[in-house]
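Presented as structure tokens, the chain that follows is alone, the form predicted alone.
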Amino acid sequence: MVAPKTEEAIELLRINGQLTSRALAEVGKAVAPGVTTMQLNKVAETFIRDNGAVPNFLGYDGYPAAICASVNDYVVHGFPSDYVLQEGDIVSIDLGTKYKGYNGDSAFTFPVGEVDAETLQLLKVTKESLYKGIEKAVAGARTGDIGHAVQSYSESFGFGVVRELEGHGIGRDMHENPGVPNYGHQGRGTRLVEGMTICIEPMITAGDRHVYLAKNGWAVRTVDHKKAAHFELTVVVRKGYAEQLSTFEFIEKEVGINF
């Protein structure tokens, strides 16, 4: 049984969720052809620290940066580097904060300049599948209901659903129980109770769903090297609905991305 959070804890998670959302938007403003992913890392870390928090990814199990920057066929956990973003690339930015003992965690996949129609559909469907999952994050449902919603929607477009990685609970630790898979069967998995806080994060591939771990022990890439997209939001389970603690509204309003 996963204990629900108090309203006081949820408020601190909400503050972190808003900060991660604003940090993602700041990074999004900087995404452009000619920019390196290490430059994006600096934007995120500076913004997070300037707002009184710390980047919780930095040093997590030895992770060397404030963000994960996963380009094209990198699904998640890509290291920021001197790689220069190119027109038509996509880059998943995953980042988090720690403030007053609680954590934030969110991700968004940004197009770099103009992308082709198939890539744009991948981004759109992955983001929409996240909201399909959020709709199922209600008290009395199960994690399998979330996973089934994400999987059935994404696969209806012919995309692959990564099985080796999943969403998670969040609180004083960035990764808590329960695990929240992006595939599964309705009515199975951990039962959701009011006040439970979870991160839902579909990882969807343009081709085959199979992935492999890169030599650095962190980055996950598609086996067929087709592109992958990743979106993540934090929610609190309520009776009849899921309350979002993080949002893409800052990206939509300030960066002008709304697919």
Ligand code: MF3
Given for the second form:
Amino acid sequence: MVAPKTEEAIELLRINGQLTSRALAEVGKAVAPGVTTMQLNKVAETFIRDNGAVPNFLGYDGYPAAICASVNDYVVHGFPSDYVLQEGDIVSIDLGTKYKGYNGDSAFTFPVGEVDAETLQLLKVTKESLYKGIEKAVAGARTGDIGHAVQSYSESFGFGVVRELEGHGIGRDMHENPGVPNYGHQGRGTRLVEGMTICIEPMITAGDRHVYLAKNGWAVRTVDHKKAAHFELTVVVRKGYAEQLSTFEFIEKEVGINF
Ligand code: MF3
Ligand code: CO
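Target state, the form predicted in complex with the ligand; input state, the form predicted alone:
What follows is the whole complex; the chain from before opens it.
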């Protein structure tokens, strides 16, 4: 059983979701050829702390930074580093906040300068697959309905769905039950109840879906070294709809990204 959240808890998750969304946009403004991913980490950490919150990734299971910055064939959990972003790269930024005991957690894959048409398609489809999943996050549905929606949409474009990682519940802990896979069957999995708060986060590959864990024990990379994208939002399950607690609207308005 997964307990639904009270409206008081949902309000604190909403505050975290908004702050996380704004932090992602701040990072997005800084993404450019010539910038290092460690500089992006600094932007995020400064913004989060300036707003009275804490970067919840830092120290999580020993994670060493405020953000994950996963470039090109890195799917998720890339450490910020002295890598200098190049025109045509993509960089997935995943970050979160802790404020008043609750968590935020969202991700967006940014193009660095101009990217090729196939890469832009990967970004578009992955973001769209997230919204397809969100549409299914309604009371009475099951996690398999979300996974099926993400999978069927992404695979219809010939892209791969990473299976080794999944979305999750969120609350006082960043990762709570239920797990929210990005693949599956309609009508299977955990039943969704009004007030459940979940993060949906498709990780989609341009080529084969298989991934491996890098030697540092964190970074996840595609076996074929083709690019991968990752988008994540937090929602609360409602009757007949899913309410977003985080949003890409700041990225769209302030960074001007509208693919
Ligand atoms: N944000 C990731 C997720 O979406 C988790 C990051 S793990 C951390 O579930 F260690 F970096 F925090
Ligand atoms: Co997450």
